[in-house]
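There is one chain below, alone, in structure tokens, taken in the form predicted on its own.
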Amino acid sequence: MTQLTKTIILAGVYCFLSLNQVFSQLTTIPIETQHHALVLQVAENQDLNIIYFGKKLSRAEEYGQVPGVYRQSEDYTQMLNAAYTASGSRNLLEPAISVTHADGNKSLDLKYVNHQQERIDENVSQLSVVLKDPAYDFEVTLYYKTYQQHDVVEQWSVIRHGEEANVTLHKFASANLYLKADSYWLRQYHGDWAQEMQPEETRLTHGIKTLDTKLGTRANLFQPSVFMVSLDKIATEDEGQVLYGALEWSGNFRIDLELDPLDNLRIMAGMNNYASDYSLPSGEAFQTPAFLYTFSNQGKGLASRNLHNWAREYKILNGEGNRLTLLNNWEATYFDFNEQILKGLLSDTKQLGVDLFLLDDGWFANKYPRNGDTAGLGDWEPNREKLPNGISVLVEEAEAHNVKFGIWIEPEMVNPKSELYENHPDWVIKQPEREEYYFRNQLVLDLTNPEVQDFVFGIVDDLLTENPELAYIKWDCNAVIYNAYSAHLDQQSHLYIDYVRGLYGVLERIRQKYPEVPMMLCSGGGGRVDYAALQYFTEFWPSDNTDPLERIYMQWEYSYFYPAITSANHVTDWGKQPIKFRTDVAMMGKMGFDIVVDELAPNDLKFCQQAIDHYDTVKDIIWHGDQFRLSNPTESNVASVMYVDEAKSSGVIFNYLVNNRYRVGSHSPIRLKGLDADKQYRVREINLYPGTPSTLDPEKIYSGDFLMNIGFNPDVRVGRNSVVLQLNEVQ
């Protein structure tokens, strides 16, 4: 080794040890949950930057030297791995905030000033970070709140500033997000009404992928706003990292994932700046809302499990709680009904032994009678004609046959043919020289007017109010927002942003004065389904697709981001599969049925009697246990998905044949997961048709180890078509 080679090698180690040594001293800031951690750190001209993403290090101290340890092309903006990127000023990629200040200049550089950590509870903190740009008096403050141990993470910003007068705001993200790796792959959605998440898992190359919606209302109908990005290869249930992220958010949503010259990845979440300039006064606060992440470095099965015990703590209405069974009308009556046919409906409810009836669309408005789609909406009066003694009666007799009564509404929207349209035209989205456009004849109500907020909130008020007993809502949203216009707004940019917020300001007031009431979050199908919406309901309609062949896919997917409590599922006459399989796939969540109960043959009313029985009995393992996706759709003949208790003690297992294909079926066991390999279990067939045998041996143990290892076979073919399992631990 000449000494020239010498000299350069211990130069290269005196500027690596440099190097280190530099970013040692910097501010460096751990955003850390149980495994998982985002760090920051304070550049030496102020600058936050993004250091590391990924599994938590076991000395947080080493952070500081991480980005001492790459190798990569030169940054020429020094600024692709900001915490929260600006534009206008040296930055060449997409933005996470851009604005106009009050004297033109569209220029934002935002400097660290300052962080503080707050401890809520053991299992909570928020970090709050000001930043702030030295030219101007403008400051955005990020927010993270981490759930140590659930590995979750939620972040939003709160935008102010003292300038003389009003700041445009046009982009304004929640989150703005920096990952290493040699390559990602992204899992995103799609769907239509009754093709709700479509995956696609493809390979994200160089530009910008944009996930976004522009509906205003029902904004999840094309896209919804879940993702997950896996590193280096696509993640499976049980191996390989993966982010899941989610934007809590009801409205127009853009999430962008950029691929930049670096080839490391940047993500922008928020509100979509579509159509939506912000007009922001001297003084105020603009909050975003929260852009949630969860992080496995065990595959997809993990992140799944975090989200869903982290949403049923923190986020959903009533999440460790208790659901009701239903019995609900529209498939037995559509708009066709009255109070007798009813009252014979609520005798079926009995009869069956689920507990609550629902009244779907249909009954309600006079001069316009809501006895179709095209009229009526808005007149939330009951009809004359169908119900001439009004709810109440239907109420005391629903309390006679000991069920409860639920009623469906869709109180954002409008028919032109309707009272209220006549009334209160200048309550309506709509541009006023423009014909108007209905989506399925109706129109929105504009809820950024008060007016229009009082309205919504009053027609549940009044229907709680004069039907104190009233136990359930079916709370719809059909319509999106066409010809988009506000008689009550004066910056029409805002109409996209604040109609969600005057919903939830709604929906806040309902749950101030009725806190324990469940409702249904339901939009088409699944066209609106987010944490924050479900932060007031307690569940919500994936799909108005109720074929069972077609929900095991979308209750699949659903699955990744919402745990099963919130699924509500109805047996109903969508499909060909017999009666047994389509309850056995509503059984994995929470279950209603949606039939012609006194036409039902004998054995099959037999049967969902006792399903619902079956059900009592391991709905709560359902709703609050560990969900393991065990074979997959899409890769295999058989669909099975389990359920298992927090002691690892009981399970429920759910098989269904997903092809019916000459002897197809399971041929190899399914292997089990979440047991206690120490453990001895009993497995047995429950769910089984009147007269049909199980040929499964009930008396069979095996060890925890035995099933995880080697599997069970559930025997799932031609003619069993669906089998359901209940897992016990034998003493």
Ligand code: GLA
Given for the second form:
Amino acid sequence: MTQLTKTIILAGVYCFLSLNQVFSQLTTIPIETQHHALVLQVAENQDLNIIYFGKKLSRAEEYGQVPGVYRQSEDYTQMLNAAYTASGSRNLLEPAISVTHADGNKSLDLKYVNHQQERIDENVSQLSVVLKDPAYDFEVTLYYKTYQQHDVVEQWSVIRHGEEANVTLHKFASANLYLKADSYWLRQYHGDWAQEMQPEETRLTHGIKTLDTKLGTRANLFQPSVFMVSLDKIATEDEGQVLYGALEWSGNFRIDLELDPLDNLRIMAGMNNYASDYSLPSGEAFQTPAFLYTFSNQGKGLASRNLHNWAREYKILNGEGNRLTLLNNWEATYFDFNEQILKGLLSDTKQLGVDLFLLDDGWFANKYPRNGDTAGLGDWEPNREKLPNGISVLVEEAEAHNVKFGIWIEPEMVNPKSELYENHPDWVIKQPEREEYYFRNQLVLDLTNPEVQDFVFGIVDDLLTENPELAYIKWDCNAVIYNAYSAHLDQQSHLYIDYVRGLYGVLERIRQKYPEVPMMLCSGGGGRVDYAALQYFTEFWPSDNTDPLERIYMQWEYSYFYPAITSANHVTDWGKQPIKFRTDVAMMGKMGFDIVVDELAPNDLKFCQQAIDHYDTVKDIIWHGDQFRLSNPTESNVASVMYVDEAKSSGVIFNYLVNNRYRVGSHSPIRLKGLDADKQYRVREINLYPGTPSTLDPEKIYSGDFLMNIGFNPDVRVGRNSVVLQLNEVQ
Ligand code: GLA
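Any chance you could show the form predicted together with alpha-D-galactopyranose after that form predicted on its own?
Starting with the chain above, the whole complex follows.
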């Protein structure tokens, strides 16, 4: 029995007082942001525990008193609240880390050694805490990087040892959290191709709920790592305590949410350890990716806005910059095009009025031409039949039309029917003794192999060297990893982790040489969307499903975690809605088109051209402003989303009818948010279809107070199922 336990038991009826006295003498390490605190404490036995997670207290010295006011049942192990739960000693629940030492022993105990707080700038600080095993030369340093204003924390760990031989890491979480509440409500996501970001919100019960993926690449196809946990009750947009979490990792992840015997919630998040025992040599550092979280005690809306601001400022490539509107040819031509057709599309790009033409799949491969998705992937020379003069002539033609040119690649993957596969069968991930199994007729290249890394880097480098004017890249990733085996690796269990590290190495090289070129993170839709990848990409492709009705829901869910500037939304022929509805939905992010422009009815074309002009007047607010989700399509017949600029002087509000039943519509006004109560505003309808008058009076002026308390009625109904409003301050 430890001295601390004895003290507690002996204290008897005076337990409350004694506990407070005991705890207050212990080293307490508050990790605070503007409104949030995670508080660590070093126990008498040098264990590092979490004693508080939640709203920041005004007196930091009172954190030490928190454990004393709980009367939960006994923690036999004294480590349910460990800041990083080791396994093989006293632990009885899910560990954050488990290892086999060089001598074969499987036990680990981690004791506090020291901590260091570093202030990076006004907003950012970093705490590191060193933990060591008293019995083995093995240590873990926990890192907590805090972003004060944004209430965001990034947490990761670095594992090292000085043992005689390699240590095997069986589990290696990035973060371990401990939350106390009366109940915990998890919002998680699942999906499949064209059905990404389907939410489920349920109460967590005792035991473990694991969110994970084992797909290797296109890792989010069935489940992304983003989630939220509301405390006590489901947080609304403006009320309630909620934690948003995500792993900054583009491969297999695993997030365990364990409701423990004391009714507290343990969260362990990191790379998935599935089939991934990692053999760590002495003296080498094993760094986990960052687990990212933000905590709000004012509901989901604030959590999103904090995360959006943080992401634009610190993570997303050129997050605070501009984006290019575009015309893509994927759905207009699929694989069926040639130079002549593309030249026509370049002139359509100009006519439409967007910034760039994006040439999609099908432009490459000769021995096995890429005329469908069954051949040619991997052979990145322009197809001579379709493009006898290569890409450069198209880039020049684009210049002549005063538009930019972008191109699609899928550099990590290969069709078996390709020269690349014939020449380098050992570059492909596949089991040597088993039949090949394909995802979209293709296999994944082995990015653990430096030669493959050079090849993948070379695809981008060659394109940009040969065509310095190339202005945009769509980087696709359509296959998952089947038959995980690398001809390059000695340790097969390193494959999933080293693949992602190899990918980041390539992206790092690309960004060193080409820091600015915008790149879309596409993965057969939203198969790869995360904040590690977004450091190298300017935007992501949420889904191949561009049916605008579906997109209202999907973009809504993505918007909890990702700012609108990252969401590439294209107007296509999916869905039954008119062009206006489709365009309005695409405007709620980074707008593009993927339609046959020269088949548009004259008024449809005119509408699109005018919409691009309108978009130019509001895109800055959508990309860089604050987003407010006003009316939830899962709870109402009307979806409404608003963006407001920093000065609270202009905004744009998108409203849609999401149900077709008799007399449905915006019967009541929709309360606006984020305005200045004392300012006066004019609300005008924009993006009207040619010849359609608005039913709203453009001259009426309302105070911010009125708009936020009473609201505004966009008059959404059948016949007006998509209404865009622009709001401007009247001086
Ligand atoms: C994936 C992408 C699409 C398109 C095709 C091309 O499905 O998500 O946008 O680029 O590949 O094959």
